[in-house]
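Next up: a single chain in structure tokens, the form predicted on its own.
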Amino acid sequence: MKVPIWVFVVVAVLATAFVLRIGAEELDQSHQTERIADDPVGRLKVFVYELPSKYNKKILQKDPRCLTHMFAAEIFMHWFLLSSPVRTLNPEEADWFYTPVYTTCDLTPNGLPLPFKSPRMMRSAIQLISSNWPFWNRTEGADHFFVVPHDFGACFHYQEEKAIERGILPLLQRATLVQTFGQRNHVCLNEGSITIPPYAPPQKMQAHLIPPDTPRSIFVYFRGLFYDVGNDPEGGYYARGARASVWENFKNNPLFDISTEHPTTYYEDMQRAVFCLCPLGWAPWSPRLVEGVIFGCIPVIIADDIVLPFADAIPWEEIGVFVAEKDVPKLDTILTSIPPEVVLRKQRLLANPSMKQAMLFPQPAQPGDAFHQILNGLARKLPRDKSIHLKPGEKILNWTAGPVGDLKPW
């Protein structure tokens, strides 16, 4: 699918005079995105539970995809964090005292995540540290941060309507949780949560990259599902839609590349197009975002209400376009409506490496990358009230509610 001829005659004649006026327009960045290179080092110290293996170790033995799937994050922080110069042995000094349990890693044979197990997982872990510290009673939970990247984080569903029924496990309403999920006014989602990018492997996106002069001669693109017949065979619940209304509006569109399959060029057609569509799926987020901001492509996001990873850092409103489910109908028109001059402006922001390292989990950790954004995050959180401490003999949390299933022993 190639670009109108149009858009790049235009956008060379404005180049010059884009150019000239950069210096200014990023100044209105420049509280935003000085906040991704801050050092949390110093700033804050977390005490990192040491728990049987079966929490996490003998989990991942067991089933090694874990390492490479998009909820990979709690993986890698956990790891992270052993070596991190953050990390403290001694559990008194400690600001954030972390719980490294693998929720996520139960996969089907296809690779699916099954979140069915996580709530009494995560139950029992914290059944565990309460019964072997004093930490957690001493605040219910309120200094601990726990990493859920499921579909609906803690809510441990991957379908909105059933995510809501369940709501977030009753014992981490106190924690802070660090989680993938994010969409305004949702009970999935707490106050003072961290949103973080899902996980997408570093090395494999590097191993793709083309010259950076490549011309961009795809106008939108996109591969993956429109409908998902196995769990949605009526349409209209899954993506709210969404996804439907873009196959059927502009699977004939010649300025629209979309489709089901997924080329071995996945990575190197992100890297040839403008816009890169990031619909909602199941939830509201996808690794698509990550990948459209490390390969230069402007991503779309169809997503009503969404909380994108570390909004406080990133300027996702300078460097994204945001289309409502309600008009999608209307995308090319929108599209072919933002003047090239802005979508120059956006590529420039997203050729920022600090921008591209934001988003990723590299192993070894580098500055200024996911980890270290969510320090970042747990370090403006410092100094906490003190009001967090419980009396003696005062307890908030239940521990008898919610579902009888997630009650079971682990």
Given for the second form:
Amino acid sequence: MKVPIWVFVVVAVLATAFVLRIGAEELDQSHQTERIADDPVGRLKVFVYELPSKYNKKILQKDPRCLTHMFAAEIFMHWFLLSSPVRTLNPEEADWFYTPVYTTCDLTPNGLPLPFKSPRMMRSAIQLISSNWPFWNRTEGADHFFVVPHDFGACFHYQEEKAIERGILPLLQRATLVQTFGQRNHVCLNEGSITIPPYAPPQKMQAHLIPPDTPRSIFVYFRGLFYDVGNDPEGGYYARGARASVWENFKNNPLFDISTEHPTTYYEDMQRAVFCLCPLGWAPWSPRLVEGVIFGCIPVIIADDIVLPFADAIPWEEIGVFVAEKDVPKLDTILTSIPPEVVLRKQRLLANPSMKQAMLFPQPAQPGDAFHQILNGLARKLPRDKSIHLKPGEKILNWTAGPVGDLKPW
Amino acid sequence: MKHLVLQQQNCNTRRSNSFRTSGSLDSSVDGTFKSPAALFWLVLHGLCCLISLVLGFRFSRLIFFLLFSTNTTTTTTTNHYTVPALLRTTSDTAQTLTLQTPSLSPPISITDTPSNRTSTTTTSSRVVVGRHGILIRPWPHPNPVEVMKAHHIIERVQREQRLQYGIKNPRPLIVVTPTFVRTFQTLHLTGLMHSLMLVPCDLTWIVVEAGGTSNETASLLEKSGLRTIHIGFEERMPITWEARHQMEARMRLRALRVVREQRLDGIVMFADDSNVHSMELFDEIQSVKWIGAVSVGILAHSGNSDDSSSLPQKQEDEENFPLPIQGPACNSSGRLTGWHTFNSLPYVGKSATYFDDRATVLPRKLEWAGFVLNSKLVWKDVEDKPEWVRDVDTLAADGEDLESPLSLLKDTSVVEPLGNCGRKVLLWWLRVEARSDSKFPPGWIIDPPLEITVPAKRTPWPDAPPELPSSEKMNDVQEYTVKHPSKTSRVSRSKRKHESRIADVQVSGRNAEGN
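Could you drop in the structure for the form predicted in complex with the partner chain? We only have the form predicted on its own so far.
Expanding to the full complex; the earlier chain stays at the top.
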């Protein structure tokens, strides 16, 4: 056999590379579980800008519902940072700068936030900080972070087409965005954004816990809309037709306990279910994910290309089941063909208290909760490249970009 | 001269040139008709027209719409020479159409062409905004094999839950029940049997029957599927409650002797057949060490509804009105300090003595049902048996009134209070019986004929058929047969138009009633 030596060498190199890659993946997995328990104190310093109360306190006073709806994370993050050990009063030594502006607190009578004034509000806040402090202009916002928990993040609209048209607010292009929205290859998700879970009230959920030996007798559970009759009566737009497909295919299936009711025993029922569906709605994220993790119900995520919260710290692939939207008609086949050992393993991982803690925003903050995970995410981006500091006279952001309506003062 | 010739030649050539150029123009004009690209475009156009004729709409427009609306970065030129490039993009978009729009694949019922495509940036998302089809599979009903798999998963999950959060290593249970054949026996034993069938641990059910073993009881016990030991007690059950309580105690001792003889291991509990037990009881008694006591709810019920209103009255007695509970009493540190018993003073003189009294049946001071024992307490020759327990044999020999298992103990302070120190009531004591002479069909199976037949006062047909000639008798017969189908199914009236009018009227009346 006249096989040249170099073939062996190449094969050996490839084999070692393969082995190393697998090893790296395993290391990565173990890194993931360690990352949840990281302590951000001492690893970063955050400076909180003092904005006039019209940007935060007065808005909250006008509508205290903002403290209980699913976008309350922006308010609680502010309160947490004000009393956290990572806060520094000396901006010269700060690694990150936080601007407390509550953009998601303009609520309709029904409680849904209107995003129409949010771009102007954000712009006005940025103008304020850039004129009163030199730090914004130093980096054009690259070491600043903002919490934008609304439907499509910093695109500031609830309709996906309009949000994509607007794109991320031009002034926020260089800043780090902490948002609930996450979808791969989407305009409204910047590289380097931190995805967080929507706010779910921790005390309310604790109050509805049932004894853990109550047998789980519901196979699949879901409560919510399938057709958004007000905005999309025929179906096809809402949830990209996935929720309607779930209803049409499984409304007669006794294994699926799905309906549009609002039972008072919603939390208790989730604790009696094995799988909880978390399909997309108008946006891909859903508070059901948080509820499923807290109550030990395996989340079945039906949202293509979704980016889940704290994806670099929580092993979502091992906890939840991912179903492509086109596979929804086969959902029962997919779920019943999961081997029982895998189901038990997922439940055991879900029972891990650190996983549950990472999804919550408790008042006051506790170690390992979502606030700390956000700070961990910010700390992982340090140390920074010096190139983010702009040279004098250099300007990257375009202050007049965006729709004309945004340029009006707030 | 030469110049002139040259000039003339030049003129000639120029003229010929011009002619030639015009000729070449002509030839080029001819050439436009014959150059390959133009010819190709003409052929394509003709093809599109033919296809439009076949399809019934402007096919070419669709092509342009698809071409120019998907990719906004392509130039919108109608240059002939870019036709091949356009064709290539057509095929590309056709492919992407099948990938991105689920509405084109077979198992779809509602389809829609994507009308809104977004002009995204260069890295386009695989997920498209806009209207999507709702995917419904052709047979949206569950597959039975999958349903079975789901149930296996649920069962496995529940087993794991029990392992993790429930009782680990449950000890086997020995249930002692005294019973005898009477009208209410089936009722009571069925309820008890169902409760015991739900208990998740190993169970041995010792049933002691007064009056000897009977087929009645044996057939009931067979239905349970539990491990039963059916013992006959050779005395008939007396008809006074007092004597019945005493005999039941002796029957229970008999059962304890069986436990001793067979050296059955586990926790002994006394389940009277008319009592009701909660499932938490069976979990709670697993934690007993030697002897434990639970709180029993006493449902002292009188058959007479007037009796309850004549009970001692509300004002001064309300605070002292007794809770109907028997069980251990603890002090604040959780140690046993005494016993709650049922206050039977209000019922003194009014309680039932015989089975058929319609007065309240009173319990004893402390019912056997509220106690559980470790079976080792009744074994002979066990090393680690504590000293404060008496031997079962000595008890029976004394012949004293065995009011409660406490008489087994020399020292009653060793009893462990269970159920959150007696605060949780885990079972209920009830005595409901029929008259002692009431009869019931054996096995509750009616073997015809019954001895008494009661005539029904209202039958739909007259008791005696009316005196009618034979033809009308036929009608009547038809009436009867017709009525049954009209009740059970909505038969159309057209089928019976040929029948008599009487039948029709009655049928329509019945249909109206039925509707």
